[in-house]
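In the form predicted alone, a lone chain appears below as structure tokens.
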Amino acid sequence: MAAPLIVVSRLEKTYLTRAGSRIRALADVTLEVADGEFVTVVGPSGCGKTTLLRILGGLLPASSGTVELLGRRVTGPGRKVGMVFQDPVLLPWRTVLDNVMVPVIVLRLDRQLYRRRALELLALVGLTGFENRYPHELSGGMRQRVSLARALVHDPALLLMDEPFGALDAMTREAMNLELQRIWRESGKTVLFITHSIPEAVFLGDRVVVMSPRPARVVDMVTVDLPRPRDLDVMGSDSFGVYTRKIRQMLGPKGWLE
């Protein structure tokens, strides 16, 4: 395995509610993600997966423990991280290209240089010819492709994805899984991907991080030894079934949704 790109050590997160009580969301979470690796995270609904992702992205402070990206402690949002959420959150008054360019504007990067990169990324995600369309003219899957291109435009080292395909229909979701695998292989990015779907986690991941109910702990890390690139037929294989059953047994009957 390559050297760690991100190192999470004994991470804890406790929220204080308005009523004054404390909710422990994360407990002693420790993991490493190697450069170029695709790691998926599954766990029961509400266990703290999104909290973990937001801390890794610098959007939330940890209560204790550390997160290091490229050897530097994460203390807030930074240019080295790109994020994709379930809702693409596109600006309706901006074209596809202009939406992709938003991080370039926020980070005050060279617009001419990064406009070329934005166009290259739109080609990579299969949206050549849609540069001047508006979000309302796109399907759900296409809007999520725009969101992915936007997350990559400033060339982050780490891509964090929080159930990005959860709102899509089954066929579109499968198509997006294939596309994401291709984009990951072509871009060489490191990806941490949260999902409720065990099959999706196995299909996409080099490793699957299995989380416990809240407060979330790492129950196990399952290495997925399936050849790449993977096509949808692999989901019907005996090997694929072994992985999904193993993870489902860890989560128990209340922990899985699909």
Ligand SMILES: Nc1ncnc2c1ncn2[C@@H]1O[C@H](COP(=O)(O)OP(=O)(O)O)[C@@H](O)[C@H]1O
Second form
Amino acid sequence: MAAPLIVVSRLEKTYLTRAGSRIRALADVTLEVADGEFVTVVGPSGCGKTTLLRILGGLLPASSGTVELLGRRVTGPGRKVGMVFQDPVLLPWRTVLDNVMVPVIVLRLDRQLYRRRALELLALVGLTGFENRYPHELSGGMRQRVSLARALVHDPALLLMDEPFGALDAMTREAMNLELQRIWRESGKTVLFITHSIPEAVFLGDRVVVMSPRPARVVDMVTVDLPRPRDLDVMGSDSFGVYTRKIRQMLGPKGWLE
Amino acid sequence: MSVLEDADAPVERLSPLQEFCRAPGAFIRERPHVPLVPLILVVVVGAWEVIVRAGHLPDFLLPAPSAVGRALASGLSSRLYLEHFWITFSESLLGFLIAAAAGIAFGTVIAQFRLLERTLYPYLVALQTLPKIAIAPLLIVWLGFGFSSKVVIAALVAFFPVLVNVIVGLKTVDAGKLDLMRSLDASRWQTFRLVTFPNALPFVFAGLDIAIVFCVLGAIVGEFVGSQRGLGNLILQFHTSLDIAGMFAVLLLLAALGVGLHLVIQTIQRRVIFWAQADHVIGA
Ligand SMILES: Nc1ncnc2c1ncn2[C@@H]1O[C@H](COP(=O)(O)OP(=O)(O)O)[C@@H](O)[C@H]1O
Ligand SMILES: [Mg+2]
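Complement to the form predicted alone: the form predicted in complex with the ligand:
Up next: the whole complex, starting with the chain shown before.
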């Protein structure tokens, strides 16, 4: 395994609500992700997955514990990370291409150079010909592809994805999973992908991190030894079933995922 | 790309006229209000004409539509109405432009600084609830019977809807867009330029649309209180001479002015915030 790109150690997060009560969202989360690895995180909804991702992305301070990215403490947002949120969060007044260019503008990168890259990424996510459309002219799946291209445009080392396909219908979602695998293989990025779908986690991940209900702890890490590239047929295979059953057993008996 | 996804890509939208030409029957069946809107006008005006003639009502109480039409035609051809129209139009437009610029500028500054907003808030509420036209007599005393006092009254009346909408618009940004900017470590100015300001534009235009109606109101009230010219002044002149048909004719001109200004704002709005319009269509 290559050197870890990201090291999460003993991460704790307790929210203080307006009413003054405390909500413990993360309890002692320790995790390493290797360079180039695709790690998926499954856990019941409301357990603290988004909290973990926001801390990794520097959007939220941890209560205690540390996050190191490329050997340096994460204390705030930085250009080494690209984020894909649950909603595509596109700016409706900008064209598809201009949306992808937002990080380039904010980070003051060379616009000429990165415009080419943005166009290449739009091709990579299958949106050639849609560069000058506006977000409201796209379907949900297409919008999330734009958001993916935007997260990649400034060439981050780490891609953080928070249930990006959760709002899509089942068929579009499977198609997006296939495409994400291809994009990941072509771009060589490290991906941390959050989901509450066990099949999605197994299909995409080199490793699946299984989390407990709130406060989230790492229950287990399952290494998925299925050959790449995986196609949708793999979901019907015996070994795929073994993985999903194993994870469901960790989460299922108490109905955590429901 | 899957076939499924192309299926919910939007279809080309036709203009209403194109749709009508393509299938007039279906067009009217789907939008029965389109012929009904002018029909109502014809019926009401026709009934009015008949009632006035049959009842032999004197012209100084209620003139027939035909009498109003004659008054309007003669007033327009003698250019008398046009001069007054031009005065009221310029007062309103200038007042509007001042209100829009000041409202956007002050609103933007106030929305940036929480302390400023909280400090000014009670005064803004007090001023907003004050009926601004009540200040008109005072402004006539200060600025005289001429053009400038009307412009100031129009601007004052139109200023607050713009200000309030700008402040609300700048504060109504969804958290996701701000998260996106924060994840890129964007500066305040970058966030304002790329997200907060464009995001506020639908609110700004809602304010401008109210303001454009209010500024005509302000100009007319100013002319009522003290003036030598303008459509408001003309109404007072006709009032003195009991020329009721003339008063109705001026009201028609005022309605035309209001509708015209509103349409101008709407046209600009449709171009500038086309993206919000599309959302409305879906919501409608
Ligand atoms: N800003 C906040 N203030 C208080 N509680 C919060 C806040 N954000 C999240 N929480 C709580 O923390 C828990 C974990 O939330 P989250 O990380 O969003 O879960 P998940 O993404 O796994 O569904 C939830 O119970 C949620 O209500
Ligand atoms: Mg979540």
